[in-house]
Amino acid sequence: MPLGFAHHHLLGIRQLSRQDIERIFEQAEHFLPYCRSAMYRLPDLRGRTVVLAFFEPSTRTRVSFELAARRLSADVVSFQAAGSSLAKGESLLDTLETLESMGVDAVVVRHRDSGVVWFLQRFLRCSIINAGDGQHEHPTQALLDGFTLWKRFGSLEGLRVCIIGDILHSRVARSNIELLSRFGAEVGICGPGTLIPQQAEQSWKVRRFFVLEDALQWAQAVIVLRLQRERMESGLIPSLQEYHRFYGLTRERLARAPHLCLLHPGPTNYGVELTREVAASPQSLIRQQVHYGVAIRMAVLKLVVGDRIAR
């Protein structure tokens, strides 16, 4: 594997070339045997400090980043906005500049505002890794989704993937569309018209499905999204029951598409976008996604932070 990685930050998928993404996949593959147990500690980030600065709730992303950094022997600081100087009126930039002055090598940021990581990278010298910014991007989720599909199918070229659900509010959808298109996959979208961005087909060059059953028959894999009710205006859907009736993935619908595998970035609203039976079915790759998430985030930290320091 060649040395060096060109990027000081990971802000979005768009900044990465196909070669960059393949490099991350190769590094994640190398790390897979080491990401299950604390018995394995690799020295790649020994003596380095990674701050987890999450200003929105998170379980999978935050914990997997923490595990990834610890597996690489980094010191990890979990910054809590509640009780910090932010509550006294200090700005986000001042807070992170203060942390950087304490000797931080990387900050993993999740924030409700789109574009905040692009703003921060103009002022901070440490590496910034985007763990989700508003409705804009979630690059490591797309990387682990792409890696999961790559492991399952052996290639993303020509793979038919449909993203189902609340695409309007989804940073996961935007990052996945960018990554999958980069590798020559055919991407479809399916959901209520009120939850699909205007001009999505033209802007993203994706295929639009109006009926879920049509999407399931066309696709080889689906990425099912949760309804982001915390970002929604009222009236976008009649009710949760109505949404599930038309767009929920059920055992019966899955049985009519036995060729299909499914992913979900979590957390899951059971009985809305899918059922527990579907999530636990042999066609589900949800557990694999979670497992691969640690390896992908180890790879990102190693390449963005470790290789930069080595240079």
Given for the second form:
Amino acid sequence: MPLGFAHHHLLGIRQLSRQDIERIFEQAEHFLPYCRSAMYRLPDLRGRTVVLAFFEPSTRTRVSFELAARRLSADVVSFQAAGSSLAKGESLLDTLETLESMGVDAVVVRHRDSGVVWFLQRFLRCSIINAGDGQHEHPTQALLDGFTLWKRFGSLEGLRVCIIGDILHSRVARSNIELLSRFGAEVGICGPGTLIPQQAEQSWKVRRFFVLEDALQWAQAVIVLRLQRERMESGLIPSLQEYHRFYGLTRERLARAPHLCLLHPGPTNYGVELTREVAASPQSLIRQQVHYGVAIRMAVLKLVVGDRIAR
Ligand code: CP
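Given the form predicted alone above, what does the protein look like in the form predicted together with phosphoric acid mono(formamide)ester?
The next block holds the full complex; its first chain is the one shown before.
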């Protein structure tokens, strides 16, 4: 494995080359035996401090980053926005500059504003890792999704993957389209017209499906997205029942596509984009995704923070 990693931040998939992503996958593969148990603490981040700064709710990303950092022997601080001086009017940048002055090596940021990590990296010397910025990117989710597919199929080249649902609000969709296209996968999208960005087919070079059954027959894997009702200002769908009728993944629909495996980034709205039975079926890789998420975040922290030469 070559020394050094070219990136001091992880802002988005767009900044990573195919070789960078392969490097992260190889490192994650190496960490897989260590990510389940606290019995083994690897020394890669010993003496480093990682701050988790989540300004939007999260379970999987926040906890897996914390586990990943601890498995690599880092000190981890979870910054709580509630009760901080943000309530007294301190800005986000002042807050993170204050934390940096305390000797922080990396900040993992989730924020509702698209592009916020780009703004922060202009002013902070520590590493910035994007844990989801608005509707823009969620790079570690795409890395763990790509890794899950890579482990399952052995290669992403030519793989037919369809992303289903609320593409409009989805940073997961944007990061996954970037990553999958980088590896020569064929990417499809399927959802109601109100939840697909205009010009999506042309600007992303993806195949558009209007009927879910057609997408399920075409794809080898589907990434089912959560309907992000918290980001919808007006009624973009007539009702949840109608959405489920046309775009919900049910046992009956899955039975007609026995070749298919499915992913979902979580959290899931059961009875809307899929049913509980579908999530628990042998065709579901959802639990695998969560498991691999720790190894992927260990790999990102090691390469971006642990291997960083002090500036
Ligand atoms: N997939 C994902 O980002 O989940 P959380 O919001 O629970 O972190």
